[in-house]
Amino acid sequence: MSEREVRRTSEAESMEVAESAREKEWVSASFLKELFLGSFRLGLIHPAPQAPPPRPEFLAFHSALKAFLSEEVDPAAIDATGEYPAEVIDGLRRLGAFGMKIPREYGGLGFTQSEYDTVMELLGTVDGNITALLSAHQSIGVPQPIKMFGTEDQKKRFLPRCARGAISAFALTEPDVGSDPATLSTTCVPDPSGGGWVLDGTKLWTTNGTLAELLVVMARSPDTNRISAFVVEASWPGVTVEHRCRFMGLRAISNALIRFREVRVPRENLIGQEGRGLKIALVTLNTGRLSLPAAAVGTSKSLLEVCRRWCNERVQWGHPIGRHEAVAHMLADMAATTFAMDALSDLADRLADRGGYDIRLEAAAAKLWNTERGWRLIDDAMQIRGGRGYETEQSLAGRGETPIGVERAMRDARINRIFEGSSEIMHLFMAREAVDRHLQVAGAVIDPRKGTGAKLAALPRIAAFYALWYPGRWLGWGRWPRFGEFGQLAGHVRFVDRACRKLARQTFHGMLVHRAALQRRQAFLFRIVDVGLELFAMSAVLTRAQEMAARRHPHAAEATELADLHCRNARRQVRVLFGALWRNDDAFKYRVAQRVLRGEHAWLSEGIIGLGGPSPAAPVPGREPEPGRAHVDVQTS
């Protein structure tokens, strides 16, 4: 296989190699996951794991980094130079910074989630070049699938290293190979030698690959073409870094197209079992892109401090602009937003720092949530901030004013909705493990690989299951007084019971409708899913509304506004998608995409020269393809 071919593989193909990865079975109890099924279990997060008193340990270290951030660390130049400083990474080693989540005994610092992400959300506020410097190493680079997967040699080998600042990076994503880990083209063949394994391909967007020493790298087995997951060394032999990548925020961040040639690895460098690399991947990724959420908090937080301040500053028509109905509708958006976000967070952070939990919905969820959200905060922010928003701190500086980095943040944050599993990859991944239940029930009359027979044979079961499970999605008391406990928000709670009643109904309705077509029924799913999204929210919302007027916090009557307020949203948002469940131009869309792809609207191009240059000639009309699973390229490097 040449270099550059593409490796190709079948639908199915593709399916049974993500299937194989996923953690088929639910150990533990999960909210989202009840949810989905309409059971409003708000048990299992109300109250809310509470999160012991900060360590002094920890508070030292934050105080320390954060007068270090703020003395010696000037994003704005980091941004204009595309690098980062020498002395930055070296102050970073001194604090400990890059082993914040490895355990004490093996040179750390030990953090827990919850200490961890409260620096990501610190980092956020600053800059976003060192947030994916200190993530990409800690939360999916080696540190992790050590910790969880490593045998004691390992950890012993690996762990203090990247302690005391040996930078990792993680390396799955190919020129060719985005969501779709079946056409992985690294190789991984063993060693005639014996002992060991011979790495051969290419890595594309390894995030720190250029300052990297050591490498997590997923390859598969030509043989059996199952995935396992390797520690390499940046320095050995064939390992070459044959370009630096650039972005359009981010500007200073390592990525890297890596390139192996007959890399020798040893047996000992294998993590975990041969052919189990991409479970580990997702099992770390599962906890690891909780920084992201966390890094979109501080990030609001900071933009909505900088609005607050404009909109008392700026007078437009004899009052400052936040007097007027329009911006003082987003400025209330954009706080609730924050204390949603915020609040989404927390709650995830705890019940990845309890133990005996089920997180994956949940990480999945803080991370597509918080980084959607956060994009449309940002979008705001400049809105609000208008030329100035758009302006470059240099030039505001250069002229008098003070530089306020919106434009930065708008830039650096646009990744965060591609990041360690895009928007849309989120969406699949929560779709497929919300109607998980169902399939394990039901899959076999929807297979269309099943027979007769076998499709005769589940018919007991499935009766039995749902002669039971769906008169309970209709029967049940979502209104007063249940829920008296959480005061005027109360009535948004019961809303959050009916509600995911309905959505359960409406998931085994689609099933009933769409049957094996349902997974190409993107648009369907994904509207599933952000009911699910919005109902989560809305839950640690009023959680920790809740929880702190239970606690009399001084700011609870504030925060209890800014509950209510997002929850009004989110309550119409909720409608809106039910809605569009039934009564929507999916279809009349789809038929309109293939068209555009024949070339029988090309004419609407025509004379433009493009970003590409000059435009090719239109493809030649053909037959229409078959809906499909879209391939959407994801950056999980």
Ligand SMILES: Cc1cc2nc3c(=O)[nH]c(=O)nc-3n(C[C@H](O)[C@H](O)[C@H](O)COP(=O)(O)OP(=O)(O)OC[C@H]3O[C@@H](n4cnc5c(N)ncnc54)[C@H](O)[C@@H]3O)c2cc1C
The other form holds:
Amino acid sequence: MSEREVRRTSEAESMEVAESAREKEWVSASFLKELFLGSFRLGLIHPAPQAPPPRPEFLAFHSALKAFLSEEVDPAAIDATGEYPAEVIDGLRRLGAFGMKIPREYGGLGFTQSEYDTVMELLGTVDGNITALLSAHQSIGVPQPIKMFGTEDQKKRFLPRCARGAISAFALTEPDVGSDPATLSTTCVPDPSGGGWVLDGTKLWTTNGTLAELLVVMARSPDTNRISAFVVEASWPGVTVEHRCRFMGLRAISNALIRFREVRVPRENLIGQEGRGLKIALVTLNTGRLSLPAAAVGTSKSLLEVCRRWCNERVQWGHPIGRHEAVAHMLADMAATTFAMDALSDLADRLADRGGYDIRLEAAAAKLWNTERGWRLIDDAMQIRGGRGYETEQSLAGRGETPIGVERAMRDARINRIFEGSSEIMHLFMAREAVDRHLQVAGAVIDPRKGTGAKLAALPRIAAFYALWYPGRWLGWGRWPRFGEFGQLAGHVRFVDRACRKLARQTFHGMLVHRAALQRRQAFLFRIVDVGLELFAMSAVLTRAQEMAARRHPHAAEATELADLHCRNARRQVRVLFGALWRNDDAFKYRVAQRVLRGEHAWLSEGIIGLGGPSPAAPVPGREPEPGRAHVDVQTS
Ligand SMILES: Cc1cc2nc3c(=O)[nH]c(=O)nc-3n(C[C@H](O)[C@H](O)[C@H](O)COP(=O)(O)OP(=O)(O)OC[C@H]3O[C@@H](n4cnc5c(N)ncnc54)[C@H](O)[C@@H]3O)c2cc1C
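Provide the structure of the form predicted in complex with the named molecule, given the form predicted alone shown above.
Complete assembly follows, chain above in first position.
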């Protein structure tokens, strides 16, 4: 296959690859999994697992890092120059920051997920580039898959090196492989000289790629069509950084297009079993993606403080802007959202640390919810700061104002909705798990590939399951006096209890109505997931507030107020989502989109120059388009 030849796969093949890499078993409990099935098992998250008291070694690291970031890091300069200063990377190495997640016996700091994400939150208050450097290295880079799947020899060879500051990276994406790994075209073939494999291919957007000593690389065997994961030394012959990629934000990240030409990889650098590489990558991302929601919390906390001050300080129309209702409402929602993001991220971390809990849905939910809400919060912060929000720090400083980088925060945060699983892919991932039990029980009936015999054979099992399950989603006591220990918030807990039964019913009804087509009804499925997310976020917020009240936390009353506001907003949103499940313009909108794809609305863009140079939609000079006819060929595939 030539280098730019795209490996075309059918949708069925892509689904099959994704399905084969999916973790199918639910060995441990999951609150969200149960919630999607209409079972509100609050006991799984409440009382939240207690984080052990902060360890002195963690506190020492945290305060040393905080001092380093405050005194020796200039995030505006990192952004402006687009480079990490060498002394910043050296300083991080000296502190041990590259070994936070590496166990102590391998030379790391051995932090728990909660401790690590507390650091990510701190970094999120300062600089997205440093967050990306440390997170790509140890949330998804070599330490994480080696810790989870590596042999003892691999742990001894790689982990101490990484802890000392040998930077690593995770290379899955390729020019034609984004969300759909079935099209992965980097190959690994057995090395004819014996022992290992020979890698060929190109990886795109590898964060840390220009600095990394070690790379985790996913490649496909052309013979078995299965994907394996390898540790590759960046210094090996055949590995070349072809291009340093530059972005709207995160301007200093050392992100690269990397070419592998006949790279010889010894057998001992295979991670886990041969052919299990995609699963390894996905499992790595399961916990790896917990760092993004934590960093988003840090950014939100910083912006809330910026806006609190500015809303008091800035006077327009005779009042501080925070006294104008429109701005006041934004500020109130920012405070409630920040509290909720914090509660969600913290809960997911504690569940990950507790063990015996299947974190994959909660991690995806925390990533999706926090990065989406974090983005809206940044937009509100920019609105509140007005023109100063849009102005760069250098420009603000240049005319004597405090350099507050809201625009930098916005540029840096936008990617959070795209990488480590885009918001759409997180929705699909959660939707798949939300309907999993139904597919297990009734899949044969809705699967068009199954014959009548198989459908009939499945009926007794279906009848047995739904005869008990379905009435149970109607019955249940979600009214007063349940959940009295939540005090004035108890009504919200009861709402979650009722709404999750309704969610399960609606999911089931969706299956009956859409049957095999359900997998294509993304708008329907995404609303189901969004209701689940809202209910999960409400649960995290309510349990956090209750825990603070129970412990007589000095800010318990304020926390209750923020939880109350968050839940009022969320309940309104849940009602809208439930309504839109069955009253919507989904089919009409899809038809319009297909017409846009065919070029039927290309007349709207006539006369433009266009972002990528002259637009193909622009009429050819001297040849006026025929009225009423599309004159543009738009590829539909
Ligand atoms: C700054 C940066 C750093 C990165 N770091 C790394 C890294 O370290 N390692 C690495 O391997 N990769 C990295 N990536 C790649 C990143 O993970 C991908 O950008 C991401 O997976 C999305 O792939 P894509 O951009 O090709 O989008 P595509 O997959 O082409 O998707 C385009 C759009 O379509 C949507 N979409 C796709 N499929 C579906 C579907 N079935 N249903 C609904 N919507 C769909 C997507 O959500 C997206 O909105 C990085 C990217 C950037 C920009």
